[in-house]
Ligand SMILES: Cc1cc2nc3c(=O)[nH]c(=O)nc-3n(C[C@H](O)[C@H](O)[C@H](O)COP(=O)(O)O)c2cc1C
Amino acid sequence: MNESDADLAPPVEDSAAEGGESVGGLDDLLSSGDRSLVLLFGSQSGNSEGLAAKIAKDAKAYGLEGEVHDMDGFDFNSLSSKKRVMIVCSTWGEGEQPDNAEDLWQFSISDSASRMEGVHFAILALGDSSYEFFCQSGKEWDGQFEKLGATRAIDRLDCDVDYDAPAAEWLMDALPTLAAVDSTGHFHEDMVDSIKMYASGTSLGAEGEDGFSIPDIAIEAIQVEATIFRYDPETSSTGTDTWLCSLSANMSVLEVLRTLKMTQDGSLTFRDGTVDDPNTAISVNGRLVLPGLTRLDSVAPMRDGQVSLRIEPLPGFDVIRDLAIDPWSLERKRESSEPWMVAATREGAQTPQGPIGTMEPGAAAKIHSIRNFASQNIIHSSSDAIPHANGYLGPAVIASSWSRRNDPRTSPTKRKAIDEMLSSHNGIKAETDFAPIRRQSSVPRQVSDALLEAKNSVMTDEGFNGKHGKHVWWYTWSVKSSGLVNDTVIYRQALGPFALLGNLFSGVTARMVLGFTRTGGNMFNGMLGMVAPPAGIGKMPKQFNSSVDKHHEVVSIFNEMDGRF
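Taking the sequence provided, give its structure as one chain in the form predicted alone.
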């Protein structure tokens, strides 16, 4: 160790107090004893699993050996002998544990669960703030670990749908904190900053005659199984090709496609371009991405030392060949929406360069945020309605039109034309579910929020007529009349006699009565299941879940608003 090393990482002589192992310095701490970090993931859609795999990879920089485990079938009591544990868990439905976490959670709250003194833990919770029980599963794990005597290394992080940035920031503190726990379970708080510097590459002193040398950078190779959709327009044949290869983990998906085309099959067809070219968008393991901006080690978890990729063209478009789609259908829809600006006459501000139009900062930020997306093709493909409604304009066109509708520069005539387009049968009412759009991490949250605003505006202007409006009216009427939140959405429509009769023939009731449940929970949710099935059977929520606070205010609001329906 040279002098600059000693200045940055001084030996710690008293860090072995109160049962901690003798640690002479940073190198001793990071290289001696058990350096394992147990990563347990509870995942419904794969996000938590992928994030846990990425954390395990990042943990190496902090002198930790990440061990990723599925909660399903994991031995909970084995955690009592561990020193570092991190939970990465999503929340499913109305505050429920994911499928693969339910059994482990039930065991952890039973009398058979071991005490966890000496275990340091951190909780990374994923959820959706639009739900009432936001990140409930992570909160439950956090409280249970503390109840069993484990030590919270860092405060829990509750992540919304866009979790990448906050999770990365949180891990910059969580990983060095857990790395400062030695193999006896003693936490060396005074070593945390040194570990952060070590991981960032700044804890080593300058070397060489000039006091500086560029370090050698070695990229670890990983085994990749790439399954790619193939389509030959000459024979109208479809299928898949699979390649097994060893590639650098930091390669982008676009570089992987280029490599396969160059070395394996020159006929492989995809749209190439710059890293941020919106026309290069494809589907990788169900995620709609720009391949040039997507690293290989970020799109899939590592399993048995191998990454599996399923690469397909964007859904909702005609395929020209292999991964190359024809975007002309979207262009025709965009053209039919007449996206050009028709400006209104308005007052401006006098400047030395002449009069110039002005706009409130909040209004400017809103209209620009709605259209601030990387690829309109990705926005269009994110809708589940697109493949089944050929005339539907699509979320990309709707979002752009709504942005234009809210632009204070737009003329009244143009706004009226946009309103008519949005309320048409090919407008926003054709979008049945915003959840698939919100789930795509490449789709900004502002886009799905704008679509919801557009739909609410259209329904309000039309007095909530038609199926959409009646759906809302029955729900609000049930809340008003009962004073209770009806979780099955609409009692008269979902649980009426005709609906119950239809369930008998569709097999819904049979599956529930025979005990088919999504998470293996109780078959019956209470006596209500005996009175008004299927409301209280299986994993259907209780028909009447909770009382409404200040019910008299709800009644007053409904009476005031009833004229709009």
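Alt. form predicted in complex with this ligand, vs. the form predicted alone above:
Next comes a single chain, given without company.
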């Protein structure tokens, strides 16, 4: 987001809401009364049976107790007192019930079958679409349950031969829907989303084949104060919202965001995805993280059973809305770096698979480790220089290019092109302060090491030539020879009446009179400063004597002197 926009925009009012209440209601629903889910399988060759057993295990995460029954010999009328029933049934012959289901089916359509009001049901039908009567048995069960007065909790799923993935997807809705039916048979539609969240944050005990079971681990609930950055592009307003809620300590930050969006504010915008999706990256308490891989209780110290989170978009990118950033500025920079491989012809080895290019293992490990980061967005925004140097390619692009530069397969022409890019004013010289990059635990050490290597290589090649390099070299030389950075201020003081006049206006004289030095060091370190040639003339970055608007250049100078940053 543009900084001036942010300054002008009226802040959104802070709001606080209690999120604990709905979690309490959920606990009641999932733990009281009859929580059974009757799973009836009709199966000829075992597919439906296996699936039913798996569903019974999965059901635990939704606070349900799955009971798996063979249709063969099952008392159909016992279903009328049940609240939740799922049928998993295949089709055989020419649209017929499997053998183990035939008797139960015949009973269900007879006059002896009891009514089923109060029963919520879901049908998972297995079949093969190459048959004329695709999933016929499932369709029949579906119609018959409805006829007997049962309530369809969710539309039937007709699975083809590859049933695993569609069944798993369907169950993500079917199980929470059935779980939202309470012990009286009442369906709580408003609880379905909360149950989904509950299930995704629950860690359950495991059961071994020998019957040994590891007990469920009770997850402690903690108080979370989440302060989230908000930006509304329509009104250009920025601000923060704060929520106080009670959540289980093992939730990830991404799950917290999802919960807040579902239960508190549907307009909360962030990038959702798999746990390791690099585009989900955000800043939590100043740490740049993938929220799906970041546990709630790992980002901040717990104080009086409470954790405070400050959640913001990644710095260095334009913000689209709330926590969603626009990654295209980085993509364009990446594109401009021409990241593709241009390989040279090289020697290979004859292997049983044919001739193949070889690489020394050390070199292979090195080029791989430099690029082996979880999110280029995180690497990019870890640099403090990015918001201040518009064209700067940034550490993600530079590190990748440096890896390519060190790749023995890269052609000499390409290597030269990379060198030119690295030493350009948008290259590595614009990155002067590696400390913020190193400080981020999500940035591998190999990346910051690669950046330092790239910078040293460029500086060495150029012999500290070029505008920026000269500044650094001359300034460093003059400061080193006189002792402390403040002495160079003395050089300027010694330039004569005009410079003195300039100093008066720029505040240098005032600082000297008041004994204030920017480094907190001595004002004066001997006579050298008065007699030495004014080494800084025309070379001194102006920010030393005026406002510091190019922070990264100043930092670079200090780094060259004593590596303090």
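Between two forms, the rigid core is defined as the largest C-alpha subset superposing within 1.5 Å. Residue numbers count along the first chain shown, from 1. Since this is a predicted model, take the numbers as computed values, not measurements.
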{"query": "Core superposition between the two forms, C-alpha change of residue 84 at least 2 Å", "finding": "yes"}
{"query": "Core-superposed comparison between the two forms, residue 244 Cα displacement 2 Å or beyond", "finding": "no"}
{"query": "Core fit, then residue 372 C-alpha moves 2 Å or more between the two forms", "finding": "no"}
